[in-house]
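First, one chain by itself: the form predicted alone, in structure tokens.
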Amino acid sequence: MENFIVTTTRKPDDTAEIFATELATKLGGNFVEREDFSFDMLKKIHGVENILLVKKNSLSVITAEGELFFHPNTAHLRIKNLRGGDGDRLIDALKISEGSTVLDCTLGLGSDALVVSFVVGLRGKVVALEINPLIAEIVRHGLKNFSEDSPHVLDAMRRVEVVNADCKDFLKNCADNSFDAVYFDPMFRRPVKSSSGLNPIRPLADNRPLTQEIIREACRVAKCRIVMKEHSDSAEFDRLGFTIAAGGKYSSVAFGVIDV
């Protein structure tokens, strides 16, 4: 049995029901009429762990840890700071600018991809990979339809290309030097539990560590630099051959880089 179903709010319009059935077909799940059931009851009846919920103008996933939905989160403030002339640790680590091409191998909720898209602009390109189809779908839909932000943020959202794929497989099919930079933000080996906003994504996230094979492929695909985000004292940097970038002395998060 599939580990998710697709449903709607209790009183959906025809458009929402049609969209929900289309999503179920696309993602290989089952559409279930909501009726008056609670989410817990629907999970119990259908033996699933997650529910893809179609609302009037948005999508979300009900997981064991809460409701997961798209929102620009810190990207809005980071873009505002960039527009004001301040720096951004990820952008500094990637060494990108207008016109750069970036492969984000771990989309997650899309905050980093959005900031990168703003920086590379119309002449650049951001391809963002997400292995979980439910996360990929809600973030893709959010980037395409979210409307409560400034025009330059919304334009950056629309330019992110979301691909539901395993980064290992995707990288193997990329040509040599096909992106200026490749970025990884894997689930930390030691989770930051205080980041409560990430809790709903944890049941869906890919917890596998990066492998040396993946990093070798990234080095082949990247023209200039590979960047990985991890806990500042993580052993992953040494294991995978990254040098920790300068900056963020008092931050619990660090960026490791490999120049190619």
Ligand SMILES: C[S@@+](CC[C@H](N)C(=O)[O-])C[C@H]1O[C@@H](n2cnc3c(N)ncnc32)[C@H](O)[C@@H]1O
Given for the second form:
Amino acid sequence: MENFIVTTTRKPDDTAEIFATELATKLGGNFVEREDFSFDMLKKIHGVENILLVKKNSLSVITAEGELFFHPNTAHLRIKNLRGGDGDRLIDALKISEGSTVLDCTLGLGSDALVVSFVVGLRGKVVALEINPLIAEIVRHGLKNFSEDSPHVLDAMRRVEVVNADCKDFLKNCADNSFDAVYFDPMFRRPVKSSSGLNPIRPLADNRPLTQEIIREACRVAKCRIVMKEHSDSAEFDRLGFTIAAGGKYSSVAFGVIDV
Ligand SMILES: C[S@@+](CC[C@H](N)C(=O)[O-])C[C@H]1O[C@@H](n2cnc3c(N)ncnc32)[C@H](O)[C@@H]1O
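Next, report the structure of the form predicted together with the named molecule; the form predicted alone has already been given.
To see the whole picture, the full complex is given below, headed by that same chain.
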């Protein structure tokens, strides 16, 4: 991974600079002192497209599409609804409950992993994979350090185990039946740009389609179910052997399932 630098806000304390240097070493990028430069200037001077920014209590990435940072906004609302007795389409599709184990193969901004973590609780387990090291780092940091939410949401955040890995490689190393459910939310073949909070992630996210080989491995690793989210009229469901789950009749997004 290259094409990025690590820097801080304009007046950092020592801790922020030390942390930024450590992150640069860990991720294989260069640490650059911020001084008084704008992000555009820094990008130009260092010939990079992305800036990993260390703030007082959080991390973000400045991409060509905006600032990418961890925030539990939609997950917060979904957890609130679940606590109020409403359903959640992903949770229904995964058919999971307290104590289940779930492998989320496409962490992204971590909203789905967080909702799943809330549902499976202390006795369950959520491992979430992200192929892009910058996305993995800011979401891992956010899940570990975000503090402005209710205790049940924060507890669920802390329990998500983030791994920077390609799901293709990770799945190959998993034992048969090692998770109750395996989940995929790949970048849609046809993005829903207008309604998406995912825009700042696009320059970093891996856009490659899932392969039949990945789904075969997921079938070996999942004890019960594999779920994939995609555009409701996506040809990916057929191509990869998913049946569209009931519900969400009027939504542009659908969940496909494979029972194993
Ligand atoms: C649409 S986003 C997932 C959004 C996520 N469900 C959420 O709630 O925020 C897809 C993410 O999967 C990642 N990804 C794509 N292919 C992957 C792979 N082979 N292994 C791991 N992560 C992958 C992308 O980089 C991107 O961050």
